[in-house]
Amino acid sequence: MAFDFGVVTSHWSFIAQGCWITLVVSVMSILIAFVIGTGVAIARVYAGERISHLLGFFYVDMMRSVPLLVILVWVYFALPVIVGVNVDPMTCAIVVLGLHLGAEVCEVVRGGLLSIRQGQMKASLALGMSWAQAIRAVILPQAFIRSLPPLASIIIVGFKDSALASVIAVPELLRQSQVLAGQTFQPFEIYTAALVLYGGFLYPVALALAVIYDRYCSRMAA
């Protein structure tokens, strides 16, 4: 059997699309995820008993006992019968994995956090900051470089999850791959292409990641 992958090259423009759309998305939602799971991180661990135990249970447990599709599924379809209000497929794509994410980095971030010796705090008090700058500049940069590996890997899951995107028409990569599949007749070489595009993007990053943890981690240790 031949394979022919002009067909890729041919409608590049129509896969570069996708990939731009799976970028945004992808960034989108981890930005969303940092900012809502350290902010859930900080309360939990020092917000008091009660808070911490209100937003595990309807915040973080909730978001990783349903599977991502089924979220994404219900907040598109489902949601809008509720409040009358159809969801763009893009924001809730961006939305919805920024949340589920987010539960994540707010487990991972409450645990670099608790690994932060209650001392320090009380020490960045008696020095004269205040508790959010005692936070801001003392305890979360220690709390990130610590969960590093860990918020590494929830990132390049928030790129792979961006393909799920495609079940809610988002022309992310994976969604523009079916359509062109769809209309050549050639699955092997497109989905190829996808294949290539995703390790090709997403290996590199990863090794980033690991530069960026490891230069960190030698300065820490000097």
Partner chain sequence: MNFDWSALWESLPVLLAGVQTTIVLAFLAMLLGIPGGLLLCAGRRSRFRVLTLPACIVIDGLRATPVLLQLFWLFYVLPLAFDVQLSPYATALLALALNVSVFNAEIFRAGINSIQRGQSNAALALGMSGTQVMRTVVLPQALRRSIPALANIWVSLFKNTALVSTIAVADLAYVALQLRTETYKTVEILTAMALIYWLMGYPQAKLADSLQNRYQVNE
Contents of the next structure:
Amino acid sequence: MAFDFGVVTSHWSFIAQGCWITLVVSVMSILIAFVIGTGVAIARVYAGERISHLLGFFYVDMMRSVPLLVILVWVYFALPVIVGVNVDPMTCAIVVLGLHLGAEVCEVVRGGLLSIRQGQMKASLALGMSWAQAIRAVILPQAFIRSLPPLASIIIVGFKDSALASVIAVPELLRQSQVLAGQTFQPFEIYTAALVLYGGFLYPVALALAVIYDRYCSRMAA
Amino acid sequence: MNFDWSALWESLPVLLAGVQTTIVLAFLAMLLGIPGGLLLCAGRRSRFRVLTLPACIVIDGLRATPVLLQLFWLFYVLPLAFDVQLSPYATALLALALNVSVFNAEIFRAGINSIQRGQSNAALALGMSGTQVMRTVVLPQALRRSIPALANIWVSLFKNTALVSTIAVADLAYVALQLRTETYKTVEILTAMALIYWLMGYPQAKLADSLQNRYQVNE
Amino acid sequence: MPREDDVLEFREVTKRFDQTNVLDRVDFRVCAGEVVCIVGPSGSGKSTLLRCANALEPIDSGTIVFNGRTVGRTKRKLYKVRQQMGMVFQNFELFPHLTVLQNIVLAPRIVKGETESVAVGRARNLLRRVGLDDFGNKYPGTLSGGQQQRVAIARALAMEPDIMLFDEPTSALDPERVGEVLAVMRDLANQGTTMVVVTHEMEFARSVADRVVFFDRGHIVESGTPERIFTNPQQERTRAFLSHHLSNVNGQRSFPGQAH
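Now that you have shown the form predicted alone, what about the form predicted together with the partner chain?
Everything in the complex follows now, all chains and molecules, and the chain you saw is the first one.
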């Protein structure tokens, strides 16, 4: 059987557009995930048992129990009917992906925060820092450094999960590939190209994150 | 706004059939994924480059690409490239099992590495052979240590089954999305779907947490 | 009767953990320039006394007065109080994600709002003072325990505190590392720093302290000059404790920088 990868090069700008959207959706949702996840983690650790349980039950465990696809579809199709506001697919995807991934960031950062010795907070307070200053300058950086390996895999997951945006017709790489495969009747070439693009981007990113950790951050962990 | 929740009762049998498919699919994928993971792990740890290289390519390649894309690739490429006709169900199972094998392989590898450091010298000193050490000392402990991580893999596998709806396998997500287009009861159907997933997923997530806690104490 | 030069004063301070009084109506004062060593059995409440002084532990009743102001009335003042008290912990508690220099500079920068150059200049002086000039860019994890504790002392001094609190500063160290930390503390004492030191190093207490306090079961059993406490203790409990501990110390160890 002969394959003709010319179809990929002749449609390169269509595919490149998809890559760009994938990049935007991924990076935005990862940023949202880190902000929300870190915030919720701090709240879960420091704002008392009650708040911790509420956030755990209504946010973290809900996101961990329900498939991303299901949440995405629900927010995109059902939520607008309930609240009467339509959102564009791209915004919807970014927010849902960010919230979903944020739950994982939260659990990792929370584990990091809990692993920091009590004495570090005491030492910070003894130097005259406020509670907030101690968390910002002393506790949180250490929690992040300790959590870097799992956070790196979360970043990779964030890029991969962005492919689900295709389900609500966000024109990212996978969606563009589907469209192209349907138009050209050459799904093998198109999907293989997409596979190579994802892998060719994410594999080096994963390696780079590991190298950065080994070289620059492991010495700061104690 | 009026929602017609009673219509859900009529749809319930269909939804439950979807639930069954979801559960069976996840179960079979894990059943294949454990030996698959061991095989990939053995390949990666092998002394022979002919085995290491393909195992590494499969593991690192699948880890760096979206499951949804892997699913499409298998769905469209298998029939074309290798002239195999698989049903959507079999394709879905293959994709999920492959994906789960890869993640299992990495977990087994970490487990084996963590045991081997201390224990294998002790066993070798007793005069055991390398394979004996692996089979009787290292592997049993490594598998035990892998249990909490495997539980987490199970939780994400169970969620990943929803992806098979995109190639028309009649799992819970698929039947719900079909019902939605047939009945136009978007909010009711989709909320019911989310709720059913939550009812199934929540206990699993909690179980995974408790396994994690239990096994961590033993360290 | 409060005196003019009192820096720190405890008035009938009580602190409870699960029904037991860790501090039981403790009266205690430190005046400017004084070096007070607190000795006593483990678990007697000595460390709690220090942690209550800068409100790391809340007290149940009584009053703590620092520089003429009551500690812990409002949160705002709490930070002010802690800024003027340096504390050194048993486990050093350096910040592992920051270099030695960053450890020392952090609090002056973000708490006092000092400029980088002022804070760094002082930090370098302090590092020289504790004998670690070349260690500024190293991470704490690469230092020995003794070096880490000397950095911790420099870090506390960087806030230019009115009093230094030492919570068993040498208990977590390898025996051969104890001397270098005590030498730094001895140096501080000689320069007139007000110090409260909870310690098991009797030799240090005997040679450096202006006053030694024997603390047991939440009470100050007795207090006085080192000579009085070590050579002529009045209480049976003090005598028993000292006879045990001094036998371990006599002539066994000698410390660099120690006056013989």
